[in-house]
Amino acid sequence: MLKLPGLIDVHVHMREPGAAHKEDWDTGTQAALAGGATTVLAMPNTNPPVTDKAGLKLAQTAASEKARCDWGLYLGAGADNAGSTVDLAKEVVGLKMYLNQTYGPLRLDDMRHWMTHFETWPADLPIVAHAEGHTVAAMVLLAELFNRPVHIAHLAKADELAIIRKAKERGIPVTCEVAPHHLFLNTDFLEKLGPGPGEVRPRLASPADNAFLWENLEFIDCFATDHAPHTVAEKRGENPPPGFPGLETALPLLLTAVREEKLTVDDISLRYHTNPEKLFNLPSQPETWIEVDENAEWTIRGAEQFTKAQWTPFEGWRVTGKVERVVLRGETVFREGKILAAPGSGVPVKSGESALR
């Protein structure tokens, strides 16, 4: 068995409150454990969004009652909440800014609002941006102007990573993550996936973009799934929402890439545990690890997953590496395909603050 530290997924959508038919904190954290993640950080584009005390309380209550792994929440940056975010900052893992079109209502188009949040959000807590294309460059500029770290979510294209690479070379405090679907899928797969199931933000990029991401992996700080579940009916409907489920497929896809010599096990540990813990200043999880049968070969089937989505863009893919056991704070919480953790047993985590153990 291959032993790895508990994975930290800094970008997931649990859909609760407001869309529990897509996913809730129970099923979502079951999917996390099955994929080897012992900590998940959930995005604020719920209904209602997590932008104020009331929205935060709803999300905290749902997670506290249902989560089976450790969890943290982001606060959403809005056009009119910069003055109140400071009071909630110590309850969350970071501030999320949506600068491009995505699922939900949280999008900031006025750059003056961006700057207001940079001025008011505590300097020691992370700012994470959904940025694409030109807005990536804009975020790099703000990181330099305000001399504070910015983390770019789900980077997908070569020109975006080229900007990040140059910024890093100049010492600008910017980091980034990539989702497995942007490493393993591209526009060549859209015909097979279909127009609905192929909808995701950022959109799937070209094979050349794929290649550039792999060639410049050293400038990518984190692997993060952007687990964004929707039902099969929604994805095949007239107005399909963007997003892929990903918690249960990320690690086997990455381990298959290890077998193909595209990366190493150390690369996975660095980007799926060490860097996330460091960049988001998260408390360590004592006596926590996962055990993986790195030689197990199996076929990905959406209907066999714990997520409510019950589908995957990787349907039918043959992969190598299967999570057999997950130990969280000394307790076996997943073994041989069965969830053993109880609902509500997950511990809340916050950036810069030790969790209660």
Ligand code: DOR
Contents of the next structure:
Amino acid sequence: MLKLPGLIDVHVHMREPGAAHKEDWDTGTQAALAGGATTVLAMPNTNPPVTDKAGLKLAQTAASEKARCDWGLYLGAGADNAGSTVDLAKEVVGLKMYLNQTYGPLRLDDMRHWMTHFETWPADLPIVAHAEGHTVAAMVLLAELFNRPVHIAHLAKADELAIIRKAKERGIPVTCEVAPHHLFLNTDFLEKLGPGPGEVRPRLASPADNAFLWENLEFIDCFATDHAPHTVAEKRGENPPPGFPGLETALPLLLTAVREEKLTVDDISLRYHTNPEKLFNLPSQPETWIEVDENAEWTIRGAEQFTKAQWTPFEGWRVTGKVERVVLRGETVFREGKILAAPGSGVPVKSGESALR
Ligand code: DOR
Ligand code: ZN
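Follow the form predicted alone with the form predicted in complex with the ligand, if you could.
Okay, now the whole complex, with that chain kicking things off.
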């Protein structure tokens, strides 16, 4: 049995308020525990979005009542809320800026808005950017100009990681995360997935991009799922929304890659626990660990997941490594496929001072 620290997933979508049919804080945090995550940081592109006090309150209420693992919330950067984000900063784990098209209304196109948020958001708290291609370069420039840390979400392409790598070598305070689907899937898989289910932002990249990410793992700070649940009907219907569920498949896929000698268990702990805790300056969870049967071979089945999504882009994949037990603050909260934590037992977490400053 392999023992790992409780995983910290810095990028999940819990869909409450507004779209509980896709996921709610109960099912989403069950999926988290089943996948070995004891903390999830949830994105603000809900309905209403978490961009003001009222939106924040709705998300906080849902999470406090239902979450079965520890949780934190991002505040969304909008076109008109830069004046009020500082008042809410103490209640969240960071500010999320959407610079490219994705699911939900939170897209900031105007560079002046980027600047105002960089000026007003407390310098010691994280800014996380959904940036792709050119906007990754733009965020690196802003990190340098404002001399403050910026974390790039779900990086997918070789050119993006090349820019991050260069920036890190120059001492610019940028960090990044990669989602398992951008490590294990690429455009070759699109035909089998089908047009709707294959939709995700950033889009699946090329096999060469995959290879570059693997070769430059040392410049990737975090693994984060970007767990983005949508129902099977939505993914197969008209206007399929982008996004893959990921909480229950991330660790088994990574452990299978360990078996294939593509990475080590320490690489996983560093990027799925230690760095997330450090970058977001989260309190450590005492007496918290997960136990994994590293030799258990099993087949991924969407319909067997706790997430309401009930599908997965990894359907039918054989993986090695299964979460057997999760202990959170001394309590066994997951064992042999069963969730034992009660709804509402998760504790809210907030970011302290960023460790990068
Ligand atoms: O594919 C995605 N889905 N990418 C995102 O950035 C958002 C997410 C969602 O919320 O569904
Ligand atoms: Zn996301």
